[in-house]
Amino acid sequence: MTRAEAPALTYAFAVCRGGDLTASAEPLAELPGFGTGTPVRTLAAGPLTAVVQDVPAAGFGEEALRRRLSDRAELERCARAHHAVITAVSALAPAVPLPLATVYLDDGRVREALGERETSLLTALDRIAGRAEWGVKVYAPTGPPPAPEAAPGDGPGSGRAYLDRVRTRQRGREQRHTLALRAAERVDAVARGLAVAARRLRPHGVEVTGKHRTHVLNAAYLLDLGRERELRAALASLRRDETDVQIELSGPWVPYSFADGGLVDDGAAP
C-alpha cells in the first residue's frame, strides 16, 4: 500500500554521519526491522545521516505503541528488533542509537529534529568513534542467613541472649556489605584507569540478582578498541586478589551509556 492508501509514520533506529553509511544502503535494506514491509533506509541531514524506516501509523501512532508496549511479550520483539538494526549499523559506522519507541510523522520532522541537535549529536559521535562500551558489575555472595540457635541452657529468660546472637549476625552481615562496597570501589578505579569515560548505573535488585547474591556495581566503562585485553587481564588479576566478591564483565556493546546526544522525541508523533 502507498502512504495515501496506509498512513506511515517515520521511525527512527540511529544516527551517523553523512556519507560513513553511503555503501552500506544495501545490507540495511536487507534487515527486517519491524518487519513492516518497508526496507530499512538512510535519510541524509546535512551532516548527519539518520536509519529509518516507514512504519504504519496504526502500529506505531502514541496510544498503539502504548498498548504495545505495556504488553511485556510486545514490549520485548519491539525492543529486539529496534536493538537489532542498531547493532547492524554500529557495525558499519559509528553511530548514535536512539531510544525505543523514536517515531516522527515524517521524514521532514526527522531532519528538523536532528537539525537542532546537530551539534550534540556530531559531538557523541566524536566522542564514540573508535570505541566500545563494557559492562562490569560486581556482586556480593549473602545467602541464606542461618536463624539464630538457642544456646544450652537458654530458657524463657534468656531473650538478652537471643537477641544479642541476632545483633551479631546482623553486623557481621553489616561488616561483610561494607567490605564488598571497598572492594567494588577498587574494581571501579581500575576500570575506570583504562577507560575514556564511565557511567554508574542502577544496580540491580534481588528479582534479577536472585536471594543469594547482593549487586553493589553496575557500571558501564567506553574504551578505545584494543584495550580490552587489557581491561580483561585486570579484572582476572582483580577476582585473585577479591576473593569476597563476585566480578563480571560483558561487551562489548553498542556505546548506550555514552552516545546521548540530546535526541529526544518531543518532536514525535503526537
Second form
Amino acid sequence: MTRAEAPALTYAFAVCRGGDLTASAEPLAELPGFGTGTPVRTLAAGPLTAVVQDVPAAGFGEEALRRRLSDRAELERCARAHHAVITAVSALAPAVPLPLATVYLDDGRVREALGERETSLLTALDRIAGRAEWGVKVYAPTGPPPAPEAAPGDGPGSGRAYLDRVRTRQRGREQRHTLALRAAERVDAVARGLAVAARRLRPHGVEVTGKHRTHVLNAAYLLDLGRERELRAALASLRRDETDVQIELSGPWVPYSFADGGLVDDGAAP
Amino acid sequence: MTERDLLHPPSVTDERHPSDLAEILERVLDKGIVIAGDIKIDLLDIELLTIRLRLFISSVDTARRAGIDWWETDPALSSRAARDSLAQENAELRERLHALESRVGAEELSPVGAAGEEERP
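Since the one above is the form predicted alone, can you give the form predicted in complex with the partner chain too?
Then the entire complex follows, led off by the chain already shown.
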C-alpha cells in the first residue's frame, strides 16, 4: 500500500450507465470530493458504473461518520461535498444519486451491491434520463394581522373589548392559514400537471424560513428537460393570483427525490 | 425576491437563498435509491436528529396545527417513531446485557459483569 498507511474505504456518490460515463469521466478526477487527496474515479460493475472515492477509514468508519454528521458544520461540509460530486457527474451523464454516507469496505463490495440492485438501478436511470427535479416552495407570511376595529360603545380598557380583540386576532390567523394551505394546494396542482412525477418533502422549520413566514408546501417535481419554461410561466401567473402566499422555485436538481422508484404520491390533501 | 428566479435561472451550483442547505440536506440525507452501504449510519442518532428537527418543521403539533402531516410516517422526523425505535433498541440491549450477565455470573459468580461490557461484539 503506497498511498497511505491507513486502510481506505470506498465512498460511493452516484451510479451511471457504464457506457455513458467512460468516455467523459476525465473531469471527475479534478473534483476534490471529500478533500482526501485521492481522485474521484469511476468503478465499472457490469452494465453500471459507480462514481467513487477512496476515503480513510479513520474519518469514514461508522463511529467517525456518526460523530461528523452530528456536528452541524461538518454535516454541512459533507453534504455539500457529496452534492457537488453528484452534480458534476450528472452534468456528464444521467446519474442516480446515492444517499450521503454510502460507504463500502472496498471496491469489490461496491460491485456486489450494484450487482444486487442492477435491475432497479437501470430502471431508475431510464426514469431520470432527460429529466430534472425542480423544487417548489410555498410560504405563508406570519406578520401581524390587520388591527381589528374597536366595537362602538366599548371603551379600550373594557375586558370584553379585550377578549373580542384576542378572538378576532385568533380567527384572523386561522383564516389566513387556511387560505395559505388552499393556495398551496392550487400551486401543487398546477405544477403536478406539468410534471411526470411529484413528491411532497417535509416543510422547513423556522430556523430555515425565519419567523416571518411558515412553510406550507415543500414539493419536488420531475420535469422533462425543456418544460421548465412552462413551469416558470405557470408560477409567474400563480404569483399574480395567489397574493396570500410566496412561491419559490429552485432547480434544476439532480433527481434525488425520484431515484428510488416512488413516483407520484397519493395526491393532494383535501 | 421570487422574480429573481425569472431573471437568473438558478443552477444547482449557485449559492442561493438561505434554505439552500436545507434543500441539499433533505435530498442527500434520505433520498436516492436505497442500496445499503457497509458502514451503517443511524440517521436517528440523537445529535443528527436534533439538527434535522431544527431545520425541518419542529414538532408534530406545530405541523398538525399547520395542517401538514404527510411526513409523519418518516421515522427520522416523527418523534413517536423515534421514541419507539429507541425503546425497542433499549429493550434489545437490556436483553443482551441480561444474557451476558447470566453467562458471566454462571462462569465466575460475578453477577454484575460490567468489566467485560466495554468490548462490543
